[in-house]
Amino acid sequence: MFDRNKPYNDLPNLPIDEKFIDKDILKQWGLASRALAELNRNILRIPNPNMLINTIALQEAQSSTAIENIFTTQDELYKAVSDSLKEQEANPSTKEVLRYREALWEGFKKVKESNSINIEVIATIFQTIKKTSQGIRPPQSQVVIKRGESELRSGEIIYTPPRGEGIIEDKLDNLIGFLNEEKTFDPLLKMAIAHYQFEAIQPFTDGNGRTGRIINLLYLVSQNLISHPVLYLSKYIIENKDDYYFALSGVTQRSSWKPWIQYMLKAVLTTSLNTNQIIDDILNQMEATYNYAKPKLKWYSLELNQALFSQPYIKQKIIGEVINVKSRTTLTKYVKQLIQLGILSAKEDGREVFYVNNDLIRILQG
């Protein structure tokens, strides 16, 4: 019997029994798989898919950290992304969000190299998020999960993860083996099952939720279900947070896998459809902006158009580098023309000026 006050060392190893995968789950899996495949096709329509790391992935980073009650504003984020100095001066919450995006990017590069999820990938994600050299939590670490300050019975223990010499390592080895073997379950089902298992193991002293959500995306990349980690799952989890934690606890307390897997598949379906719409809107707006600007500005290029849609805020210096203009006078004239045409707007921050793509912000904020 599960006891929330004792380490859950009896957490069952994977795989789960196939009896949990019934026709309801298979129907939901079919819908989610088709939506995810369409998203992947849409990602590849973008001239430079990596630009999504600066747009959709930034939204994912903000939402994922917000789940952990770490909040920052869009304005702070956009300024920090467009200016390395601003990033260094950013407040702690903004730096947490930016580290999430950095962890997503670093993990993505490692997955592309190894084409698998392994302990090095997982450790890199965690260490980047927390800016630490720490690894798997030691056996003496008394980690427990408690109710939040805003909940009834605040501070009450609701879960105690596995603990003891070699136990966490064994559970992680089993999880990684499950993800990388090819005999059981479709990868989309594996992602849902493995996410519960990772959250139940809680292998690190902190940052497990964010690490686990990045692993979800990178696993789908490793299985060639999406080319880039831009599935915006954290927004769905925030909007359905109570259901998320209820379904998680259902697996722990009653081995109730069906609601959990259905929840995750619905998250993939909903998020795929929403992300598809965002990509469509970005591509349509990029084309409309280029077709509007090019006849009026002979110097306006496709490369500049792409740069303006790679991040919501941009500095004048970056514009100059893209169009290869070194004269400050000429560059200032060009930026003024972009403002006059409504392609950008100026936003002052003390002595600095950022140039804002309001159409991109409108799309990202929905």
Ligand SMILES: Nc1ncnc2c1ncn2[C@@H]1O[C@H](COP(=O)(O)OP(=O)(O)O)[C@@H](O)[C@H]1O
The other form holds:
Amino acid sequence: MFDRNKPYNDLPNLPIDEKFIDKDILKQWGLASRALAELNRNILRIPNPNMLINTIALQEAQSSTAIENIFTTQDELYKAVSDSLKEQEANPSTKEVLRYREALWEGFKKVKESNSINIEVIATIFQTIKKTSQGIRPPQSQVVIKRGESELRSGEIIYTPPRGEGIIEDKLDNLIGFLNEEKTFDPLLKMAIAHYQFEAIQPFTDGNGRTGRIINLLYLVSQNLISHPVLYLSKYIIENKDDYYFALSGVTQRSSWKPWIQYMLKAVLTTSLNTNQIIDDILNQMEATYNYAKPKLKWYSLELNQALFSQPYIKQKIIGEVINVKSRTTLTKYVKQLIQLGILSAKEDGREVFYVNNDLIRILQG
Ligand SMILES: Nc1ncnc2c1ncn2[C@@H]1O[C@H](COP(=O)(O)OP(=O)(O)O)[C@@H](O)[C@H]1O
Ligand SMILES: [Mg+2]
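Having seen the form predicted alone, can you show the form predicted in complex with the ligand?
And the full complex, kicking off with our chain again.
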């Protein structure tokens, strides 16, 4: 019997029984797979994928961190990424969001090396998010999941993960073996199943939600379902957070895998469609902006156009670097022209000025 106040050392190992994968699930799996494949194809249209993906990754980072009740505004975030000095001055929540994005890229690099999710990848993600050298939580550590501050009966324990010597290591070994070796289930289904399992293990003292959500994306990369970790899943999760928590606990309490897997497939479907739309909109807008600016401004370049669409706020200094203009007077004149054409608008913040790409912001906020 499951008791939410006692360590759940009876957490069953994977795989789950195949009987859970019924017709309803297979129907949704088909739709989600197709949408994901379209997204993967769309990524190929992006001229400089890393740049644009970084913009989407920032949104993912913000939402995934917000699921854990760590909030930052778009404004703070965009300022912080507009130059590296600003990043150092950012407030703790903003830093936490930026570290999530860094962890996504660090994990991505590692996955590309080994083509699998292993303990090293998982530890790297966690350590980058939390900026720590800690590893798996020690057996004495009294980690529990509680209801959030804003919720009814806040502070109440909803789940106590397994605890004891060697148990987390064993459960993780089983999970990693399932991810990399099990052949019965399709990778998309395995991602859903494994996400529950990872969260049920809660291998770290904190950051398990975020680490788990990065693993989801990187697992799809390791299985060649997407070439870059661009799927913006956390937006769906934060918009449907109660269901996320409810479905997770349903697996623990009633072995009800079906609603959980359906939740994850719906998340993949919805997110793939949305992310595709974001990519289309950004590419269309990039082209329109370039075609509008180029005949009017001789000095306007493709590189500048890409830079303007890789971060919502940009500093004059960065514009100068991209178009290689050293004279301040010339640069100021050029930036004024961009403002006159409505490509950027100035946003003052104390003694500083940020230049805002409103078209990009509109698209990202979708
Ligand atoms: N009943 C549950 N069973 C298993 N995992 C859960 C349950 N409820 C929530 N979770 C997971 O635990 C995460 C929170 O864990 P935590 O270590 O605080 O992560 P982070 O610091 O990234 O918040 C949630 O985001 C969710 O993924
Ligand atoms: Mg937390």
